[in-house]
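So this first bit is one chain, no partners, the form predicted on its own, shown in structure tokens.
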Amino acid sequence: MTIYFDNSATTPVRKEVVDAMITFLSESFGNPSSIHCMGRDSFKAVAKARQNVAKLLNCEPTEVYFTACGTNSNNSALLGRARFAEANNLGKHLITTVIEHPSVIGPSKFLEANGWKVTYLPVDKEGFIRKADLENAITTDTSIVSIMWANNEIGTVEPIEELSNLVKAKSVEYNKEIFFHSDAIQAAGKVRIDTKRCPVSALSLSGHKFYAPKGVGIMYLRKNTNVMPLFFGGGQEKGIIPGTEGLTNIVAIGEASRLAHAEFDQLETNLRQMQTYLIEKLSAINGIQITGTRDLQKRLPGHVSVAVENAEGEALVMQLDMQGVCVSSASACHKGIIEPSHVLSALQVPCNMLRGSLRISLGKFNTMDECKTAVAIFEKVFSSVPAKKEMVST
């Protein structure tokens, strides 16, 4: 039996899922652009996911666009934008975190390399934005601010309400649209997203995290906010998206959210009951911290995150698969190097301890049983790690 807890990197496809899918891959497989009755009942499947995923964020249909995948959703936003922003001579200065995901801090990088100037913010010990630092780092030329919403590597849910709100608030002070992005995808399904209460100008969300397939993104756009294409040769989703739709997979991003929207309550308390299990029981392993949050209404739901002392994260990833249980690091190996995360080296773990990182996700079909067999597995594993040697002076 394999025990799959690495949900912060993908998730498994529900059947609700499949079911809408199969009918729009093999009967009503119109373009939704044709105006034929095939082409009709596909654009209508499509308003509908627009219309599901919408009730999940708490926003209009008309500010949901379908994207290929996450990493699409934050280019599109960031780039997009800092298009716009050059356009309309709006002052070339993004703010960001030094603890985002590659496909924030890749987009930033190159408007770095571009002229822009970037401003990556530190976190404290968990993780957690400074209200304090981005309130000082907004000037006059900021024109792009980009906060995840949930880190994936330690599950920190970063106060986004709040930070939204200070950065609308300089926007008034300045006279000017400062446009606020957030990287929701490890969010997504697992807490609450209003973007009627958080003025968010735009998020990015991944199908893959929620039960949807692989190949299929949502970037939400505020009315009235707006970005410019990076690709052309279409008009679907108002020319800022373009391409022939990827029907069957918004039809199951649709189901998805539909279904996230309505188990929302179920999910995070079972979520929870597990995280806080295995938290307990990791926390009293020699050898181990846990990294991030312990305070659990601050921490993505049935996410968990350790450094294991002396080890090294692959390494164990390895180990803990041949033992049956699936679990990721943030560590890398490269050309025989590992390499630590470098969101605990902004966390400042110590560095005995930096490259045993260990990421343990649950979702919805997984288990107290399986957690309690998992904790077994766990402490055989951490236990068989080597003692760090000290060195003998002669």
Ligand code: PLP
Second form
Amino acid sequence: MTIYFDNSATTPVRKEVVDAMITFLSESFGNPSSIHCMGRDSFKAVAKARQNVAKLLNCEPTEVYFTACGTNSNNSALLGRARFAEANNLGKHLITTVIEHPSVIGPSKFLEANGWKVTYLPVDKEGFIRKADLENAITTDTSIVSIMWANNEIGTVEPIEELSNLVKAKSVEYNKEIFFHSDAIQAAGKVRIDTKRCPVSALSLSGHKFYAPKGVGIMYLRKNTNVMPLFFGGGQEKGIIPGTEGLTNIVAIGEASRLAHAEFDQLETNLRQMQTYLIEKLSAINGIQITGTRDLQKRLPGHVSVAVENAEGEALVMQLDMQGVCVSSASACHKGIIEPSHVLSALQVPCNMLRGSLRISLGKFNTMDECKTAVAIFEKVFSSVPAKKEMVST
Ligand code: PLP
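Next block: the form predicted in complex with the ligand, after the form predicted on its own:
Following is the full complex, with the preceding chain placed first.
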């Protein structure tokens, strides 16, 4: 039996979601832009999905845009706003963080190569942005701030309400709208996201992180906030994300959003229970350090990350896989050299632990029994790591 503890990488598609999709594959398959009855049915299905997403985010359905994935949402928000900022002389300064996902770092580097100034905010040893650092970084030239809601590798949940309010206050002070984007891809369905409380301009979500299929995402864009398109086509999604709507995937992410909203408390309680157990058991093993914060109120429910002394993350993943446990590592082997992740490097994890990172991410279908079985396997695999091993340095 395989124990799947890699839900931050991707989740299975829920049965309810599959059931909702099936009708729209071969029965009610019309193009939502067609004006006949088949098209109208599809149009209604897209509208219903938009409403369900809006409930999850406490926003208006008109503020929800469907995209092809989380990466697409991050790029559309950042580069789309950058185009708008350039066209309107709003300033070419972007602030982001050193621990973002490559789908935020990538567009940031692209902008940097195209004449933008980019500030990468540091984090403390637990992975949190300091409010003062953000405040000091904002200048009259700043037009975009992008700070992830929750980190995929270490599970830290940034204080987005506080940070977005700070950016809003700076916007008032400088009499210009500073666009605040947050990559909420790991947070959706696990952390309450309330756009009425948090004055974010834009958010990114990805379906496959909360029980919808791969290949569908969401960009939330606050009313009256402008981004310019990166692609051009038939005008769908108000011309911002054009292309015939991925009907079945949109239906799926709508149903997944409805379920995430309805079952939020139950899921959080279950994930917290298993997470607390795993953190307690893993902390007791010699040579293991929990990375990220131990304050569960500031950590994604169900997310546990550790660094194993003198170990290589990918080798651990393979050994655990052979024992039937699927987890992931942020330290990857490139051309024979184990490279620590940019996130762990930013946390200043000790050198002898940097390459032995593991992420254990629980989901809706995991059980306490699985956690107990897995702990015995973790103990066995971790104890087989040689006490001191020659590590290849980079
Ligand atoms: N941002 C974060 C924080 C992620 O964890 C991921 C996926 O792992 C992405 C962005 C990219 O999302 P997608 O796989 O839908 O492109």
